[in-house]
Amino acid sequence: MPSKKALIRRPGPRLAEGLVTHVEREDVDVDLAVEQWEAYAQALRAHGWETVEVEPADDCPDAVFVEDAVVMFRNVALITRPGAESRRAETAGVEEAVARLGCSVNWIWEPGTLDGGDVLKVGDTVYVGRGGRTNAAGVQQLRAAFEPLGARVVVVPVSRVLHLKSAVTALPDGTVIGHIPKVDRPSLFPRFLSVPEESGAHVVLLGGDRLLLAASAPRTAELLTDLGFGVVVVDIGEFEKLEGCVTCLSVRMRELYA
C-alpha cells in the first residue's frame, strides 16, 4: 500500500531569527509558534498521516520549514542545497530521517542550489521555480535525478515571492491555484484558478477532497468550500511572519512502500 507519512520538525528557540526576504520583519512569539506547530501536526494526524519528527536543529532558525531540505519523487529523496548558505546545516538531519524510512537518497551538489519550496509536483509534472533560492545548476541536477523516473520538469520564473510554492500550489484534480499579483506566469499552468488571498494559494492535500489551509485566507476557504472541497483550517500566523506557509512545515511522503 502507498504510504501516508509526513516529515515534520519542531521549531527551535531561535525561530524569531529566521530569514525574511519579501516582507518586513515582525516580532515572532516562539511559544505561540510551538503551539501552532503542534496544532498543525495534529491536523495531519487527524486525517490519517503518520508524522515523523526529524531531529531538531536548534542552531538553525529556519529548520522548522522542513520542506526546503528535501524533494520527494516516488521513493527517491533529493537532498537539497539551500540557496541561503545559513540554511545548509538543516539538511543533515533530514537526510538521516529519509534514509531511515528506506528512501533512495540523491543530493544537489555545488554549484547547484535548490530549495524544496521551489518544487511543485502535479502528477508526474514537476514545476521548479527559478528565482532567488534555486539556480540553473540546481534545476539541471533535479532533472538528472527525476527525469529517468518519469518526471516531466517545467521551469517557472519566480520573482515576486520567496519560493514557487509561496505563489502556487495545486488542488487534487491538478488545477494550480495562486494569487495573481504574486504569480509571474500563470499561463505556464494548463489549468489555473485565481484565489483572492496570498495565503489562499497554499494548500496541503490531506487525502480525498480534504485540503489544509491557513486561517488567514477565509475568502479562499469559502471559495474552495463552494467548489466542493473539505477545508481544514489551521492558524500558522507566527510562521507567516517568516514567509512560511502550510506546505513548508511538512514533507508529505505518499509513495514509500513497506
Ligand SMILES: NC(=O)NCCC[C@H](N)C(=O)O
Second form
Amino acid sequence: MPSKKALIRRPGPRLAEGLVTHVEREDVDVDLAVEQWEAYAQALRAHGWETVEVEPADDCPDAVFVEDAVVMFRNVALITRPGAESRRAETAGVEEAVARLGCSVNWIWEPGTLDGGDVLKVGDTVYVGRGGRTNAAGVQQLRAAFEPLGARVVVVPVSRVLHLKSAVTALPDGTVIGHIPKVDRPSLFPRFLSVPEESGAHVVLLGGDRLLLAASAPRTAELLTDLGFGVVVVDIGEFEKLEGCVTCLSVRMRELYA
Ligand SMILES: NC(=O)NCCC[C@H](N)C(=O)O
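Right, the form predicted alone is done, so what does the form predicted together with this ligand look like?
The complete assembly is shown below, putting the previous chain first.
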C-alpha cells in the first residue's frame, strides 16, 4: 500500500515580506493566509493524505512554499539549494523532516541552484526548468541524483514565469497542461493541453481522477470537470500574491518505505 504523506509548513509572521519577481507587490493579509493554508491542508487530509508539518521557519518569509526545498524521487529526497539566497535557510528543517520519515537524503551543492518548483515528474520522466532559480549546475546535479534511480531527466527553458510548475503541471493521465502565453516551448511535451487561465495550469494530484485547483481558475475548473476529472477547489489568494500556487504548498510523498 503506497504511503500518502504530504509535507506542509505553516506560514510564518513575516509571510508578507515574501519575494515577488514577475508580479507587482500587493499587501498580504497574514491571518487570512493562515486560514487559507489550514483549508488547503484540510483538503489534502479529506482526500486521504496524512499531513506532516515541517518545523516552521518564522525568519524565512517564503518557508510556507515548502515544495521548493526538496524534490522526491522514489524514496530519495533531494534537498535543494534555492536560487534566491533569502530562501537557503529553509532547507535545514525540511531535511530533518524527510530524514525522520526514513528517506535517503541527497543534496544540491554550490554552485548548483535548484528550486523544487522547477521540477515536474510525469511517471519516470523528470522535467526540470532552467530559469531564474535553477541553473545549469543544478540541472546536472539533479540528473546525477535521479538518473541512476531510473529517472529520465528532460530540461525545459523557463523565462516567462517564476518556476517550471508556475507554467505547467500534469493531469493524472500524464497530459501536461499550461496556459500558452506562459509556456516557453509547449512542443517539448508529448501531450499538451492548453488551459484558459494562468493559475489553471497548476494542479495537485490527489489520487485517482481527483485534482486540487485554485479558486482563481473557474474556467479551467469547468474544462477539467467536463473532461471527467473530480476538481477540488481551494482559495489560495494570499499566496498567489507572492507567486505561490497550489503545488508549492506541499510535497506529496508516495513511495516511502517507513
Ligand atoms: N514552487 C513555487 O511555485 N513556489 C512559489 C515561491 C514563491 C516565493 N515568493 C518565491 O518567490 O520564491
